[in-house]
Amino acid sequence: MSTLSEQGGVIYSRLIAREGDESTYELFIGPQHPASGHMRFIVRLEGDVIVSVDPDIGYVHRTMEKLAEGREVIKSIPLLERMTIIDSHNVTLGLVRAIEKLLDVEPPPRARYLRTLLSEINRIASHLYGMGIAGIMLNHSTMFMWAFGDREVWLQLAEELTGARLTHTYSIPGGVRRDLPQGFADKAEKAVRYMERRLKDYMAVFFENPQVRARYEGVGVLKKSEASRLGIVGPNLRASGIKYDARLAEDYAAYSELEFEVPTHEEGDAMARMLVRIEEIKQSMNIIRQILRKIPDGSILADKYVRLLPPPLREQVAKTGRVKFPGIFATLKLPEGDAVSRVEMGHGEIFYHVTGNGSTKPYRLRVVTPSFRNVILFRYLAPGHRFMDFPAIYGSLDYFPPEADR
């Protein structure tokens, strides 16, 4: 009732009460789960034309950063991957890199390739999740079921590699927890060939569907200059013609040793944002094939940590390719200083700033997520469109509320 006003026994919306004009009215969407997570939109309309949109975020704020500052640094990895559970390796890889910079430790070459492998599997699964949600927003249930069904293929591969479907906690300071399992390369190749065929089906059934094109093309156009001015990241930025990708800007994992393209589109509309994600899935599969051909032999954990393992455990790690956390990790102390890192998630660039003060817990931990950077687009892209365009714009942005709220 706080949003309503009573004058002369008549209940008015707060906007009408303030402006005295009944030509504009407010529509509240949410905060129940309108799509991918909990948030609310306050939409103002003249007829069915959108005048303004206020994204009302924070319903799933969990004080992630402050919680991370109150526990041993190694425990912040499984905590923070809950921000974006659909892309849980990419969302924590930046944290691990910042910790490694403070500890002055680098992962061995094989571990860098394995990190890249899981990052690209996560990226494909994340894009399929986003496309499924976008499909059901247009009442295209086939796209929703296809994308979510095909996402299972990549979740199973991630589980094969890490032991967990979603919360992998795979990268750790100095390396990764598990080596490549036997027969993984054949399963990955089979998944890639399957997905290549499915992307052709997606084009025929969804993206080349005249009704879908009518809903997406020319809708929610983000100009290149505006994308740059607003600090937009990820596929939403690249769909406006700006070729920026943290995988090229920041030296992490094995991307500098692999060949891949950064797809861009010039149109900046909802269709361009969706098509960029299709192209990125193709590039991720190309990267996965290169990794499986080029991955070097060797350890999956930095020598300085391997030497701390008791001899029987060291022998077990060498034999099984699985790392049991050495006791030193539970009391790992972060030296005094600051470290920052950037990683390209499926939604865009994530930024970490970690401060150490010599204790086992981070003195400060800050994270800027891609969904937080992109939430401003709801205010800029929707005005002027008809209300029925709002689901198309929302779906094309691949916005994930728990990631923005942290």
Contents of the next structure:
Amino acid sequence: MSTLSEQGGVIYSRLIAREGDESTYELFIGPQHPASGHMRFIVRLEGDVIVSVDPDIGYVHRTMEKLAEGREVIKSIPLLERMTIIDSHNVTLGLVRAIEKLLDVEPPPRARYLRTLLSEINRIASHLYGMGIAGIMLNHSTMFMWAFGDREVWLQLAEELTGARLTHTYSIPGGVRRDLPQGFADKAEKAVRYMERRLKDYMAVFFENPQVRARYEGVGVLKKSEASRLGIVGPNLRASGIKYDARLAEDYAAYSELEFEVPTHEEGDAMARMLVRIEEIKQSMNIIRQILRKIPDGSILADKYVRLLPPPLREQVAKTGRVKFPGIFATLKLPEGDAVSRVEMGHGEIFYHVTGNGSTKPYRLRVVTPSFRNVILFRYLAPGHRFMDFPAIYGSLDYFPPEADR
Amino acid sequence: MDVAGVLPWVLRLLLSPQVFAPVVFPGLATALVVLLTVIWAERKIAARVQMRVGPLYVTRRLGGVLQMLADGTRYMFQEFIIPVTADRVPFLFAPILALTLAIIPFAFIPSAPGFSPIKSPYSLPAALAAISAIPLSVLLMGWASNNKFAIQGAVREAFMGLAYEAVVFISALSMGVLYGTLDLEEAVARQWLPGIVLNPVAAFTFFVGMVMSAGRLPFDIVEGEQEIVAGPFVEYSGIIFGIGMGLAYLKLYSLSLLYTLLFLSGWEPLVAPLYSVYPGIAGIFLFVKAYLLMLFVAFLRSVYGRYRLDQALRAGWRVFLPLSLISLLISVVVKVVGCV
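Pass me the form predicted in complex with the partner chain as well; I've looked at the form predicted on its own already.
First the chain shown before, then all remaining chains and molecules of the complex.
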């Protein structure tokens, strides 16, 4: 087996070596299938036991990075937020950070706090989406409906803040697009209290349900060493006992000024992955409360750009709290050089590498998304389990196909 | 026979137990109504729990009750596609066979004392035998479809079928021992207390077996949508898919009737005025109890997800089979002590 496992320098999982065996039964799941998402899995079975899973990605969109290289850098924000439309602020925050590093501009403190606020709202919504999908994969339609219904609360908060339900395009180089609306703090507090109550219901109906526990406990165990070897990110990594979070590792937005914990679990099974998400929702709500208490006053756009506005417009921006882009934003010239940034999304860490060459368009723009790093898990976690465990593992990974396709 | 005599003759034929019971009540016509309303009620119950609106598109004032009829009509007029690779004859024959087998139990289920189409001292095993033959036709459906997902579903049906049938049969047998008869009508007559009180273990195991056999949550493993799309019915479309879908509900209906007769003292307490008008409609109590039971089974959807196949099988063989054997023992003890 050991000779087979490293053919041609490629590491195959233990059971894939039996590929092509006559006794295996091949099932092509997707790209149109109730549980595949927009992707295909080539699943090989021996009886009811999975022998290997090949995830086949690329059915949603392609060449997003290349498309971003063909347009002005500011236009890549609304383009790239389509990758993870359920988490659209977190996914572009990394890009904005990278551009800011290239342009050498820092957002003012209030803008940093506002970014953090929307990031956390997005994180909660993203986790709820993942939990709902995980619920329906066990055919637990109540969890699905509850999570998607409660997600609406957070989407409305985000809409209140940014004016858009899903594609917020909130962060711009040097600041954010809008200031905090009036009465937002009360609404957010109400949402947080509602969610705290609902999390108890989730525990009662879903997580403490013997049927759900039977499906999740001990299923798809990801060992600590395996998780670090495969380069897994996000809650899936933390459920295996590794305390890594880009919010701690990289100083971005206002995270260094806020107090929060990074929950971890040791078991590494599907149940642990789900519970980590629940605890992260609690932490996010904690962060939202802190932000609303501590948010400093001041401008929401860097002075460097505010000064470019004509005086009447500058007054209007200060008064209404809505940024009218100065003309320069359409043709921001990226100076020569490279910038990298990493940001923690709901699914895990996203990594950006932007290269400028003095033109308005980025010379190179590369993204490594969390789902692209986690997709490898299908290959390693599913073999050896029953076929019916496959959706349970899929759901617990919170894998989002459009994000892996870039 | 003159013309005037034909009408009363037809009426007498229609109202005779041999025709009325299987065709009108509690048989086919009622089963169709139950099929439509239970699916509607299931959606309504789930909607209440899950904060959904529920079916309201058709007849909002009646709570969307006609939605099911609309769905049925759509199924009726949808083209049904027979894949080229499928085995045509069994592919078409299997759903018809399944429907026939699902209807046969009504021939043995009495709806009032002395009012059953076929009066037999073995009506309980006969009804159960017909129900437990349905999985064969489902297997045939999956096999004839010649689709990998369908075959997986068919294999699951075979596994599940074996697991629950033993449980259902032994629990029913233990009630037979308790009452000293295998005749459903006699069984009702001998319940001075409802059977669920006399032997609660048998009632529990029969209930679980019933949920398993009807493929309701948490045991709707056969048509596991998330893994194998629609299981054995994946290649079916139009009205023959509708048959496949309604099959589970028909099974649930006849099993609920059996459960009511065995454990919930059937039509007792009998509504005497109704019985004197026409014996056929005296089974209303029976029907109401069975219907409430079905609603409870439908409610389980809002609480549970789906068990894994091996977990369900383990539960069937290691937990419910021994439990049903214990229920047999309890029945013997109760019989010996002389409570019945």
